[in-house]
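As a starting point, one isolated chain is supplied in structure tokens, in the form predicted alone.
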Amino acid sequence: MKDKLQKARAFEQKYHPNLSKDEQPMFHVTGGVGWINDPNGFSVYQGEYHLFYQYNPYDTKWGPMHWGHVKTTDFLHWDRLPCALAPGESCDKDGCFSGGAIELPDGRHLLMYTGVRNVRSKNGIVEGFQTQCLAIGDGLDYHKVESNPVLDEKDLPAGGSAIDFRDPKIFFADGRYQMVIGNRAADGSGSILLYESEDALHWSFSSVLTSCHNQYGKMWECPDFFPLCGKYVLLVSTQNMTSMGLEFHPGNSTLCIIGDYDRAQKHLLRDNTQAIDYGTDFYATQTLETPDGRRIMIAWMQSWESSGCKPGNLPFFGQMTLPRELSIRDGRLIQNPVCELEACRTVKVSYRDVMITDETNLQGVSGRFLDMTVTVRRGSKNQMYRYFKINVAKDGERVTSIRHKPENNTIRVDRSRSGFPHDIVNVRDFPIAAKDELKLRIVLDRYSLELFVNDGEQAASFVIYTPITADSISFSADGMAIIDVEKYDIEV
């Protein structure tokens, strides 16, 4: 195992050097050189915020699973830091897979994740085993615990699956360690299990917090429980999710639930379901809470179905989402931009009262790194729009565009033509609510642009290649609209 990680942290000191800011994006999070997926070990560390991640670093495809590792003070400014976790013990000898973290008492860092051990079956089919393994450290070196695994297929309720059993998500409450896992139950759907300890050190399973059913999706993955507003919510990461109208798509979805915690019988008490994100890519959340109370989000800004479609120059694949602070209003997940985000911003360019109807450009609106606020309402007292438009990334051949049109209530994002060398799935519409004014919020990074819509009320989260250059931005109308805009660029 030493070896293995010796030689990632010594692949990682040969090319990280080397790293070219014109391929990097400004303010999200990458591997630098190779493949990541799911965020890991989001956590407070020592006063900072510490961010693992999947990580194979030989590679712009998905392998054998590792744990990247990058720390920040303000979400925006990453300092990259040696690979944390390297496959190699028996119960981790084909992949260290995704967990959680936390500080202990003692000033030791914990990290919890999956260990994956891969056996053949008599059929010839390859499965792969998956346990729960303890790593500790200071914060840079972290060794494996040696009574790994400190939780196997002897820990799971009956019916639960030993090869969908994965993702622990570590918190302390109620007096004692906590921690939610993925598994797949009897009913070949997913469960979240809920488990405790007195030390961190020694689990045991204490409930079933919710089960799918098979209502939402088959098996839920990288779970996160935690209380918000007054309310509890469970985010989860959904597999063969079937399409359920412009809510939920099919595929690798997420699944927010809002409620009651019932700490009697230890159940989640549902109230409300919905998407976490309405994006194309948007995967596997986790969320810590800052010192000052805010809880904050951070996912994987890829999907999995196109995850074999990217320009063949880069040296690395996958990102993340722009850490998100999140909130409950009308019973529905609120989420915008990390505050500190507003720190970073240079050369405000505002108006106010701009009427649209043919295609319009607005001098000083234009660029690919920047926050940009437009405001949408009618163009007279009786007559909507029967849509209006915004192009972003725009040059004569390129350009990502955001729809809305109010007969349906719909949004539509279109990057058919933002660069990516393969026809995958470009075009996403989503439902939001009825309003006499429409508020689009715009953070575009080099290779990315989410969308939050009437002030978090939905996000949507789209990566792009289109070329740094296509920085043109237009307003478009069918019929009369009138906006603000209040655009910043951003500065990292």
Second form
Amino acid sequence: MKDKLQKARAFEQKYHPNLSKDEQPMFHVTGGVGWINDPNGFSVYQGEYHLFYQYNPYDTKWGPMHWGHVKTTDFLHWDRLPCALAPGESCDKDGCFSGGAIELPDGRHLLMYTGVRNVRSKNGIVEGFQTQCLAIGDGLDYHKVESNPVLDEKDLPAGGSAIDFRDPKIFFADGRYQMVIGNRAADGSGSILLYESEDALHWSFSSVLTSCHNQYGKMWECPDFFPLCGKYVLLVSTQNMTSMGLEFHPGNSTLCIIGDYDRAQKHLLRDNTQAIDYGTDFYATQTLETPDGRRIMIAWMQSWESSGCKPGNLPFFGQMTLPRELSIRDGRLIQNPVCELEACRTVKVSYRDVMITDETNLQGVSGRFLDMTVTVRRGSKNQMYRYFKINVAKDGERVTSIRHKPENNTIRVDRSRSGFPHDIVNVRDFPIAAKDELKLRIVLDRYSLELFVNDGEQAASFVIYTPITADSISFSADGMAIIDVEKYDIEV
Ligand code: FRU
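Go ahead and give the structure of the form predicted in complex with beta-D-fructofuranose, now that the form predicted alone is out.
Every chain and every other molecule in the complex is listed next, the one we just looked at coming first.
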């Protein structure tokens, strides 16, 4: 085994046994030690779900990118596996960047990733040349193939940048292997390239699936492309987004394009665009299809912008979202927690038709590991409340709040008092559809809050570092609201 991989595995063997359950999320993936970012290689392999991730085992900061590895059968209980890839070959000496995975017909597991090789340019700047590389393995050990890189700058369309050419996502469709890769086109903005192969080893350029044209950010990273509910969906993570109303926030953001696939031109025809998640912490999505036909998405539950901000004593940095089931309703992407979460529900507490005006606590409604749905209606026939608010992860000092303001139909999540040591973006407002009833599903784990609005019409993800003892929940309204509550503790 190559030195750097051996070193990473020895490091994990030394430190993983010391991990305390009390320092890790209960059901969200982390690297255990070190830093993680994008999910990689999310795939079904020999009946289990494998997930890899961008990983620097040695520090809680981004660094030389390895691929960490976990697997699961239910998306909630994850087994840690040894580090799968380490940088070191000439084409990936400076990092094994993001990529995908697929099970081959002969039972082997193929990983396709971006190899990075830094070169100092004439003006002294270091530039990372990016090529696509392969590793093949058995679900535990992977070897990089001799023919790496399998795609390099020769395989780019005219004007495509060899410095922004990354994040292959492999899939099998229309009788052949295909993959989408993020690239920067001659106009300086992102484009998504489609490549094809008969054997998953030899690849050739096929088409530009779609281009950014300096709309919706610049470089598009981490593409994923798949059929869903009779349509086609492209998910990308966008750099340098400029904000657009409350739909897209500036900086590193996410974009979902729903449309049709023109097979003759190998081109995506757009119907709708939208943000994927409306929270502060969501980037770099990846999906798989389960054997029972569900499309499951996972993402890095973190923002690049706040990635230097965390309590000093955490042994790890970065976590994944709860995997979500995707569908399309009324032309929009719908996201709900995987149904497997229901099997982890324990104590149920429920209330019906509770009138909320002033700050109210409900007996039995508290906790930090939970799945809670609150249904909200107006309290009086002819008058809507001015706002309705749920406070969670609360003690005398700390609170994370979710507020609905019917006047402009927005949800505001505020985590200004949720355990962060620095002043980062803590508040997000996002628009929701006007309805007689509003449904808010909240999933809390030790370091996160994920919100699903109106059966998945919107999702919003937030990291919080509030101490676990802050477990109180309260409801309040300006005006009168009537609520139903169904709360389950989660135990994994
Ligand atoms: C996205 C990203 C990818 C790249 C990886 C490097 O978060 O920038 O484009 O492959 O992270 O860690």
